[in-house]
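Shown here is one chain on its own, the form predicted alone, set out as C-alpha cells.
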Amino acid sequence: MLSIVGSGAMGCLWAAHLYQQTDVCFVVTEPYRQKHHLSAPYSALSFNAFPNALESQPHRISTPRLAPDTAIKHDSTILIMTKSYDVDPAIIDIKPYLGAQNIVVLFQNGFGSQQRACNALGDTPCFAAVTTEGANKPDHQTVIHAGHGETVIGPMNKPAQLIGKAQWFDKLAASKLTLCYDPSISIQLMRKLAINCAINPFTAIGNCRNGAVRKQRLFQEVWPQLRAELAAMLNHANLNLSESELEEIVFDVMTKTANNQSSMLQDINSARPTEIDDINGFAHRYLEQHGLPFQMNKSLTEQVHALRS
C-alpha cells in the first residue's frame, strides 16, 4: 500500500501517476477530515488529471480516502506531502501506526520540517524528497502536471540510512517520473531552499509566474544583497558556491521553470497560509545564528506575511 498524507497538487500528481501500478490511498488525518468537513466512512477523492503537459483529454481518477488506522499498513510506504506547516500535526495523527517496516517520505519546500519530522518518527525510516516537477490544481477537481523535472530522494535519519534504496524506491520509479537517490539529500535541500528564497517570495509579491521574476524592480533592486546573503548561508553549510555560481543556477531555474506558478503564489491567490517561514524565514533565522548577514531575508518574509494581513 502507498498512502499519501496531503491531497493538494502534489499529492494528487503522485496519486495520478501511481494508482495503476499500486494500491493507493490518501490518509485522512484530522486536520485534513475538519478543512474538508469529512464524516467517516469517507468517500473516495476523484479528480481530473492531466499527466502529460500535452495531453487535451484528462485521466478521471478516483482514490480512496481512509483514516490512518486503515491506510497504514505495517509494510506500507507513506509519502507526506503536507505543507511545512501542517507536517507536525500530521505526523501526530499518523505516529500510532508507524513502525520501523513503514517508509516515511517527505516532500515540503523549506528546511526545517524534516528534520522535526524525523525527531517524533524514532525508528521510522524517514527520507525526504526534493522536486523540481511542476504541478497546480486549477481547481479542486483538476491536477495539471505543468512542468516535468526530477525528483531526488534520500535518508533523513539512521534507520533511513541502514536501508538506503530498496523496494520502496522501485515502487515509487514505478510512477514514471524522473527519481534519482542521493544518499546526500541534506545537500540538495540546502541548494533547493536557496532557490526557493530566490524566486518565490517575488512571484508572490509580484503575482508573478518564475520567468518574469528577474523583470520585476524589486528582484532587481535587491538581489545583490539576497544574493549574497544565500552564497553565505550555502558556504557555511560547506556547498561552496560563489555568487555567481549561485545566480547562474538560479537563472537557469527561473528560465526552466518559466510557466510555472511557485506553490508561494498559488497560496497568496487561494488565501492560504504560505510556506515562508520555513524559506526565507528559516534562511533569517540560520544567518543569524551563525552571525551573518540575514536582512534581506527578513524582510522578504515580513512582506510575504504582510500580503495575508
Given for the second form:
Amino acid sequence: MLSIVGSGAMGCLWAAHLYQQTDVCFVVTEPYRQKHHLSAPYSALSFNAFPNALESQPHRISTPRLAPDTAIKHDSTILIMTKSYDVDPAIIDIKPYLGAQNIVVLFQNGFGSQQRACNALGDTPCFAAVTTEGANKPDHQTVIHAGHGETVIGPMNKPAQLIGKAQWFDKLAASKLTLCYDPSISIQLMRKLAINCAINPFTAIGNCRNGAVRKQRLFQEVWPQLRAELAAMLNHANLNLSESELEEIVFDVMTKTANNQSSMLQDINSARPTEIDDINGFAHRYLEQHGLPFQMNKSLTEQVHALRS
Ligand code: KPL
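Given the form predicted alone, state the structure of the form predicted together with ketopantoate.
All chains and molecules follow, beginning with the one already shown.
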C-alpha cells in the first residue's frame, strides 16, 4: 500500500502516476478531516489529472481516503506531501500505526520540518525528497502536471541509511516520474532552501511570478546582502559555493520557472499560512545560532508575516 498524506497538487500528481501500478490511498489525518469537513466513512477523492498544461483529455482518477488505522499497513510506504507547518500534526496522527517496516518520505519545502519529523519517528526509516516537478491545482477537481522535473530522495535518519535504496524506491519509480537517490540529501535540501530563500519571499511581497523577481526594486536593493547571508549559510553547511555561483543557480531557476507562481505566492493568494518560518525563518535562526549575519533573512521573514496580519 502506498499512502499519501496531503491531497494538494503534489499529492494528486503522485496518486495519478501510481494508481495503475499499486494500491494508493490518501490518509485522512485529523487536520485533513477538519480542513475538508469530512466524516467517516470517507468518500474517495475524485479528480481530473492533466498530463500537461496543453492537454484537453484528462485522466479521471478516484483515490480512496482512509483513516490512518486502515490506510497504514505494516509495510506501507507513506508519502508526506503536506505544507511544512502541517507535518508535525500529521506525524502525531500516523505515528501509532508506524513501525520499523514502514517507510516515510517527506516532501516539504525549506529545512526544519524534516528534522522534527525524524525526531518524532524514532526507528521508522525516514527519507526526504527535493523535487522540481511542477504541478498546480486550479480547482479542487483538477491537477495539471505543468512542468517535468526530477525528484531526488535520500535518507534522513539511521534506519533509512541502513535500508538505503530498496524495494520502496522501485515502487515509487514505477510512477515513471524522474527519480534519483542521493545519500547526501541534506546538501540537496540546503541548496533548495537557498533558492527558495532568494525567490519565494519576493514573489509574495511583490505579488509577481518568479521571472519578475529580478526586475523588482526590493530584490535589486537587498540581493547583495541576502546573497552574502545565504552563501555564508551554505558554506557553514559544507556546501561551498561562491556568491557568484549561488547567484548563477538562483537566476537560472528564476529563468526556468519564470512563469510559475511560487508556492508562497499561491499560499498568500489562497489566504493560507506560508512556509516562511521553514524558509527564510530557518536561515535566520541557523545563521544567528552560528554567529553569522542574519538581518536580511530576518527582515524578509517579518515582511512576509506582515502580509497575513
Ligand atoms: O520551489 C519553488 C516554490 O515555488 O516553492 C520555486 C523553486 C521557487 C519554483 O516555483
